[in-house]
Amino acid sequence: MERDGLGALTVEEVAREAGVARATVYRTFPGGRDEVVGAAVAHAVAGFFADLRRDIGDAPDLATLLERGLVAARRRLESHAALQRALQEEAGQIVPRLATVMPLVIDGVRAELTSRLARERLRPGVVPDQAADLLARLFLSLIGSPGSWDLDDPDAARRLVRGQLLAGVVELDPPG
């Protein structure tokens, strides 16, 4: 997909690649190219977190964990051929199929954060869960489209986090 282009991949392809009979692919996946192209996506996302969760190292607190997080994510999607082309000249095809893994996405992220949130000195009336399914969506969305934020500086990702997406959910020490 990354060397042709998604509209370009056939069975036959994926058999040549793999070294593998093209009646291989198919016994592994019964609905040929779009399961395929489904288990890709799947396995590239997955992909994504796990080398994420690699670049986030041990954070110390949520605050670090979503800074982190940030920033690397931001970096990792814009420098991620496959899926720039993809979203580039494919969109309609990439889209939706990303679109069926993201709430497995959002259920792991928000799993993460309500274990960081437990941790953590709540404001009062924040419910954990509630305020880990929030955080969780803002921040895949800000991943995608950071909007005027400049996630590559790790300065803007701390005033987000701590300005904006935290501010009303946790009691953050004071800088200093």
The other form holds:
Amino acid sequence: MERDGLGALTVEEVAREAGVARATVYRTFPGGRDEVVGAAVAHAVAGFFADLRRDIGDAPDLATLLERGLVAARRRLESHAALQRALQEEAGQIVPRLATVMPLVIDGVRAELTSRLARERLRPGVVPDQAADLLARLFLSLIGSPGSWDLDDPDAARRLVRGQLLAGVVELDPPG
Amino acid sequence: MHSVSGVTQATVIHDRLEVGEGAGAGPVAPVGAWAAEYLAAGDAERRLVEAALRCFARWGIRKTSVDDIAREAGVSRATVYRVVPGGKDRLVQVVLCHEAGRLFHTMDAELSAAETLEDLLVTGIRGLLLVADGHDVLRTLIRDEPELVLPHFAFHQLDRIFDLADTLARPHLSRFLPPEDVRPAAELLARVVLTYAFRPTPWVDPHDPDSVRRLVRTYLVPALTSPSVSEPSLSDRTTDPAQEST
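What would you give as the form predicted in complex with its partner chain, now that the form predicted alone is on the page?
Once more the chain from above appears, this time first in line as the rest of the complex follows.
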């Protein structure tokens, strides 16, 4: 997929690349081409977030985790050759695939944030599950589409996190 | 440059929305013109758009032909080409213009009636989630032709949706927020609406106004009025517009 894109992928090529028989591919993925592509995309997404977790897992608090997470994820995304190529040339193929695995990604980020929220001073009325759900969705939205935020700039990421993301969720120490 | 003819306008939006081929290179579309385009459309165009929407709902975009749309509207093929020159691709963009314009038009009056930021956000978010929930054509297209629809709502293409959100929300948000906070606020609200429209959750249910109000009051109003939203140099300003000295 990295070399030839999603559209041109065939089971024969996958088998040749992996050094196995075509029948082996179908035994592992009975759904054929469609299932192979789905599994490969899911695998790439899981790898992306595993790497991201290694980048930022040692962040001391939620605000730092999100700030570093946005900057690191954006950098990883922009330098992700296979994804950038797919978005350029076959967005109609890759975007629905990513949309399919998105619920699992949201679940994963939400679980991580829920455990982080347990160690924070929450603002009155905040329900941890709801806050984690909203933050996970916004975090993922910002990674894919930063809009007018320049996430190469740690100061911008800091303003974004302490404002739009966390102002309603946790009691933050005054800046400075 | 905003006063281009309807056809040119549609071409600009076509390029911007990258419907079909020939995408990308057009000048920046004045998104606010979508509403004007919708309001200025003649009856014949409106009938065609409604017919096209019904066809898309039934058969999807790919399988709908100009003949189908003509038959559905009860006019000849020649009439379709006279009213909307350019065939099906052009019709798809005209339909998109009309739907965005309709959204603007119906939401605008409701939003103008809101007297607090909280009420404004509840009305806007709830209204848009209800539109998404009840929009049969959109739901059908997302299900059956995700490859044509979903790319418009992801990655850099979301910038167009942000432009639309900014245009829709700016006059209303400006009543409660300083000008420099409006764009980031509109983007945040667009993210919230899109995520809960595409992936609904029981805790944000547009059919339960109280749930939307809890989301707005607890999380979104503080997020939009927090001093750190703006540049650090502005961080000492008050968030109460009544006391805003600038």
